[in-house]
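A single chain comes next, written as structure tokens; it is the form predicted on its own.
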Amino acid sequence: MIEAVEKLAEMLEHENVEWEIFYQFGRSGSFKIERETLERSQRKFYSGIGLRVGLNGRLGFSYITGLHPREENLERLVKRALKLAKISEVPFRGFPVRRRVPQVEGIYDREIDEIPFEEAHSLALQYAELMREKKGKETLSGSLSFAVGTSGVVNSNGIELEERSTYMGVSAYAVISEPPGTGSYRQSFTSLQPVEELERAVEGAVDEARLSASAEKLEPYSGELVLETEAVASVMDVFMSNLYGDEVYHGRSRFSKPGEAIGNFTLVDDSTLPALPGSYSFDGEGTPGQRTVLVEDGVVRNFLLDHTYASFLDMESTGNALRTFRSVPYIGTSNVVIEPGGESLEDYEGVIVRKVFGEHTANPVSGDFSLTVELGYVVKNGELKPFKDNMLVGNVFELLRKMEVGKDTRRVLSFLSPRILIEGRLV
């Protein structure tokens, strides 16, 4: 244990409260490219830890920056925490209890780790020339990092857990001036990338833009079209709140309890997924993480729930507490999948929507939703026609009771879905 924690748990052990100490410390890289030239190379150091007490059925909360702390800073953070907890409107429910914690596979890669600032620097200026190699009349950008961390529970109930991660994040931006278009493609990974994934996302972004250049807005249309993967997550994120346990208990839902019919599909939550960047093996509260069903065959099995929640509304956590040192845990979602159906979509016919944007200013409750296209396409008989500046429009509960689930499955950072047929509207 690191000796400013050990320390820190050794003072609480003379209080009279139950208590939780969360630590994180790590390193970044990044590079920013405009205009196919490096701006931009930074480094960030962080490290801190964040303390929670339970006093009186209240919770204090109080961090610190840095790992080496003298013993008086030390103090000081209890006495805040103790203070704060005093006053605190907010309620406490305990902390969980020590339980095993799975082994999640490949999301840590000592080369990530152990890369040199000035190998990943190099790495960045080539990934800049090869935008100038594969440029046309766009215009390219984009970025490139890299991080490592370490974040670790002790808390007063016996937990006392570290893990260490690491991350590469790829992203890439074209424009075309005229015509106007704009291509983008964003990914991330838990181990370091060859260059084949830098020339997959230069081509895909260039191969959007030159498709947006060419793209018109489609006459109104109202019938069967398929989501590809990108607009299938935006559409998603209109109805995944819904799912939050906080949301349920509050009443911002619209469900109130599991059991409720809305389609035909599986939807899951799984931080176990080896090699995912949403993968963990404990959450930010010490719970195990967990595969998580929401809803299995269209019914609505699970809420997603951190300790708090899970208490409030009589059921288990589901180990989806995120947080930094700097924050208390709040809930989210690990690596979202949309299990596989049984149609067969990749060489489908139709209306086919890309990626669409918007999605913030739906209304989760009622379903309500009116997305802008940012691009689409119509094939027929082999040939692709794109579009883009229409209005995806209609109800997200309504979509997922009516919608046909494809058979392949795409990734987008930690959303994975195949194709989806739905009943859609176009304006």
The other form holds:
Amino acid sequence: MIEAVEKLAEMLEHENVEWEIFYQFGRSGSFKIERETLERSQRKFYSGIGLRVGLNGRLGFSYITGLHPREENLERLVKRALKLAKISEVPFRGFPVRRRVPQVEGIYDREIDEIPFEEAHSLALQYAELMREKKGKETLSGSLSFAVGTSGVVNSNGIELEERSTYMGVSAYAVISEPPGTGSYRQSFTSLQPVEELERAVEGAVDEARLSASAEKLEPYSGELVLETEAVASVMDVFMSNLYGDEVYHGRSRFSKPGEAIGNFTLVDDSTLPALPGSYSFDGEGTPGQRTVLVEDGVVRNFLLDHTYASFLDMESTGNALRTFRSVPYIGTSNVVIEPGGESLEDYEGVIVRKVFGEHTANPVSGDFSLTVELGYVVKNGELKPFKDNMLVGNVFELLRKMEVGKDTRRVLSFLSPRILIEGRLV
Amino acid sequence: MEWLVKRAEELAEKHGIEYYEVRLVRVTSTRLSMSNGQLRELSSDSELGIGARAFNGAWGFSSANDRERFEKAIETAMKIAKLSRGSARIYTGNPVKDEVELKVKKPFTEVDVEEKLSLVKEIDGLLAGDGIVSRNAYYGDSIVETLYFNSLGSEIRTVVPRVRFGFSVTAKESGEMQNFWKSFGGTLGWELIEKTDLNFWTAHVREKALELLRAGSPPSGEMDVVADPELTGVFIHEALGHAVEADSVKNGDSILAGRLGERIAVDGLNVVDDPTLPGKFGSYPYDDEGIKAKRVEIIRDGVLVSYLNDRETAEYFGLEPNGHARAESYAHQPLVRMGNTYVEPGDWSFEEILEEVKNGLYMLGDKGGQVDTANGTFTFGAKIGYIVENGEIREPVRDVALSGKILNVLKNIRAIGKDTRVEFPGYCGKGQWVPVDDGGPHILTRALVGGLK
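What would the structure be for the form predicted together with its partner chain, given that what you showed me was the form predicted on its own?
Expanding to the full complex; the earlier chain stays at the top.
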């Protein structure tokens, strides 16, 4: 165990409190390319320790940065957390107890951990070069980032866990000025990717920008249409907060308990999927990661829960306590998965929406949304006619009730879903 | 920290770095939140970190929050810059020595945490009422103390206090649910809380949430829209502000590239970004590149006259540096950002504006927005709206988002009110979050309304 954490645990053993230490340390390197030129490179270091204490049913929290605190700083940290526990009135519902934690495969890659900064930097130069090669009349920009981080949880119930994970992010962005068009590509990984991934990023952004530049606004349309994975992610974003345990508990969700039938699909949160950036073996409180079926064949089965809200709702934690050392746990998703259905939608002919934006302006409790279409196309006899700037309007609960899920799953960051078929409206 | 200033000089010499800048930042903050009478968060913390940049035709940046790594962060930034060897140039200018503390009437550091706790409790109590199923209140304050120094010999110390609080409710009736909320904030002290009429605003939030339950969905299609000062604020932030951030312009990512001096809006429209307005949430004395914050006229009488810039883009476009480089924290590199963005008053009264509308919508409040600066398309949401017929305000409508093309909407403004207000604090995201404020008067324009009817 890290020396400072060990010392802190020792100090806490002398106090008559329940306690939990959450610590993190890591570094990242990232590179920003603007107009096909590497413009900004950075290397960041971070570390810190967060402390929660439970005293007479009340919770106190405080943190320090760095992993080499002087003894008096650790003492002050304990004092501060205890003081806050005395005045805070934040209810304390205990900490998780020790359980077996199966290790999720493929979330640490030695290659990323050990890549010398100079080598990462030259990969970024190569990426910029690739952009210069592949560009037509587009202006290209993008980024590459690498990170390695360790987080650990130690508590008074005997939990003592530590995990290291790695990350690589790739993005590309293409702009055409006349007529205007934009295209983008974003993906994340847990292991070092070959140059082919960078090629895919540039080509993806360029292709999309060309479609976007030739896109025009579609005449208002109402009827059957297909959403691609990116658009599904935006629409699901409007819905997801209804499944957050804290929203349920505080009355800001459409649901107050599991059991309601809302459609004909299966939605899962799964932090145990191998080699995905949303995965982890244990959450920010030391609860093992798990596959949580949130909606099963259209029926709400569970909510996203941490230890505290699970206790309030008389349910079990689903291992969804996200965390940084600067904060108490908060509920969030790991990998969100819409399970494949039976519809074959890959060769669908008709109206297809690829990307929309503006989902944070929508209303999760009423479910109404109006999102701007960034790119879509009408496919007819294999011919593709792109469109943009319409608004996709509807109600997410109605959409879910009628949607049909395709067969072939695609992943965008931590969201996995096939295309879906909906009844929709474009204005 | 004088030793660090000296050490940076030595390191720059060693690595042959001409330009570098360092920010040492201490943030002290208190946060509280309460839901339905139950306290969810109470924290009070302080941290110190460093962000260092070095320039060698391209930027190298490094940050750390462990004191033992402070010196190393400076050296790392320099090593990265050496490795980079780009061909960009930056504005350097003369060194600046200054100390600025944004003064407040009643520092929140002199207010006990117990009193802050009573505030959220009081608000929680005031929010309770028939039909309200969920209540939320939050309070947060922070003091950001920055020591900025660079290789030119600049040494700037700033102290910026910032406070924000607000509340929301969820109303429910026969299966329908609706939210309403209100936030207050500024580079102010506890006086902001004392001058806020909590009785009035909590009642307002409750009534609006209940009113929304009975509101229908708006019509859809292109139509006349009257925006209230809050919605005008988000509109000008999204529709114009992001597209005049010079880094976007430089990267070919703005529809307003190459249009300086061009008429892009109606006569009589004046838009300003001013981080020097006293007490506003987006105010700051110096930006994160050590440039004094300046009031910038973006649009003067319908003509695009300036971009918001940083050291690099000021040099690139040959513009006067105007101090709009802002970073979320010491661990972030500054980007070109807005401060307080607003539309200056025109000469229409609200009644005159309404009379102009035969069939349209009166839309109020900011529910967030987003823009695609390259395509010139934006979207934003309003908290509530009302149908307007023959100049009369009729029934309420809910969940409305608007969309438009930047260049069309700015030219379609038909009336600019005289009632400018800049008091709508929020956070703007561009990969990093920074506090901003925006506003304006009532305006009348045309936009695409995305209703369900």
